[in-house]
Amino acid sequence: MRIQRARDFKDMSRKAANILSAQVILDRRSVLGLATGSSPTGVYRQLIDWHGKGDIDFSECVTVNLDEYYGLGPDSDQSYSWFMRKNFFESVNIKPENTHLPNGLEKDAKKECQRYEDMIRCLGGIDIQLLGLGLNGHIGFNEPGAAFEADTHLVTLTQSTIDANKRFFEKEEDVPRKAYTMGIRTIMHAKRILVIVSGESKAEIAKRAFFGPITPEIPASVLQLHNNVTVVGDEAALSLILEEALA
């Protein structure tokens, strides 16, 4: 695991999506595994920024997100796929049928974790998955429990998750409380893995996830058993993380 010191979430945005764009620079037709929520935000503009300047062509590559609200279709403002249209397919050349999110509105969740792992498979598997880190260490909705889930699967949000996601939402009763996901072994099977930390709130978990034990009570310690994960933090983020630890 390599870990990068980041000065604010500016600087964390650029360093991760300098990361990106390598691989798509390397590799046009790189399969991206992509996130949403507030961290990878910044990421997404930068990219944007550097795609406007003829910096990165993302014509050839393809995108698989790691989740979906269950219940919310793609035209609901709040959904995830609403979130990557208006964050970043919408801003770039990417080709709006290379683009992949779990349905939000399929109620069977055996035929759609099963259909989700398949196109996965069909696509060679994941180049680069993109992932932010809970403040409960979860990842993807991948939340801390007495096993870590295998692959793509329904899962019943946690009340701290509930908590940190309604701010997106008029009231907390709309925020929905399931969610399809990829599982850890989805996420760990990805050729290369970056995660973006950043503020003073996950100095605690950050700690925790990359340096204590491997343990499904915090979903992202499993990380440490990857062979090609960068994590790239603001100083907040990274305040209880010895200096020697870091790149």
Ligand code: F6R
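Numbering follows the first chain given and starts at 1. Just so we're on the same page, rigid core means the largest C-alpha set that superposes within 1.5 Å between forms. What you are looking at is a predicted structure, and each value in this text was computed from that prediction instead of being measured. Compared with the form predicted together with the named molecule:
- After superposition on the rigid core, the Cα of A147 moves by 2 Å or more between these two forms.
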Second form
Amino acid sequence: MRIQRARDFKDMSRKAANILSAQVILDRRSVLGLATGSSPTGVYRQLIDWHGKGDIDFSECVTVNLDEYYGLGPDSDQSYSWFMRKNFFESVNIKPENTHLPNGLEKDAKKECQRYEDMIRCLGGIDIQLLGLGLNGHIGFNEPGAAFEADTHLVTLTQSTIDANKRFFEKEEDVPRKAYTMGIRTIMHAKRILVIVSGESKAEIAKRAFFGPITPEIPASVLQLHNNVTVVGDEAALSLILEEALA
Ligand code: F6R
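Next, give the form predicted together with the named molecule, keeping in mind that what was shown is the form predicted on its own.
Let us now look at the entire complex, which starts with that chain.
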């Protein structure tokens, strides 16, 4: 695991965008695993900026997102599908048919999870998976206690995740209680993983996840077992991690 220290959110975003753009430049048909939330917004802005300057071309790229709320479709402005369009897809030359998220409107969870896993397999797997880190150590919506061997599945969100996500909704009752998420196994099969962490509130969990015991209680700790992980964190998020541990 390589850990890169960035000055602040903007620097973290630029460093992470550099890694993603290197992937796309080396292989224009890359399969990019993407995330939503606050952490990647600066990465997407930076990629849009470079795309606008002609430095990066997404026309052959394929994307697969980590997760989607159960019950929300692409027309809902709270859906992750909407988020991805507004924060990234609409501003670059990626083909809409090459962007994939779980279908939150599919009620048959078994069918939808199988479809998503099959699709990722048919694409040849994920070349690089971008991840944010939840305050409780979740990755995707794999909450504490999630089985390491799980593929894409339907989860019931924990109260801590509902609390963390309610900032995006008008009322807490509006936060969906379930979501489709890639499982830990799906994430661990990505050829490369890029984790971004920002802010003081993530300092404790970053230390525990990347330097503590590997346990389902902290889902992100499993990343210590992957052989190609880069963590890019800002000063605040890495403040509890010793200098010697940094790349
Ligand atoms: C988002 C996702 C989540 C977030 C995590 C961190 O697609 O799967 O695991 O990455 O909750 O969220 P932020 O970046 O908002 O702190």
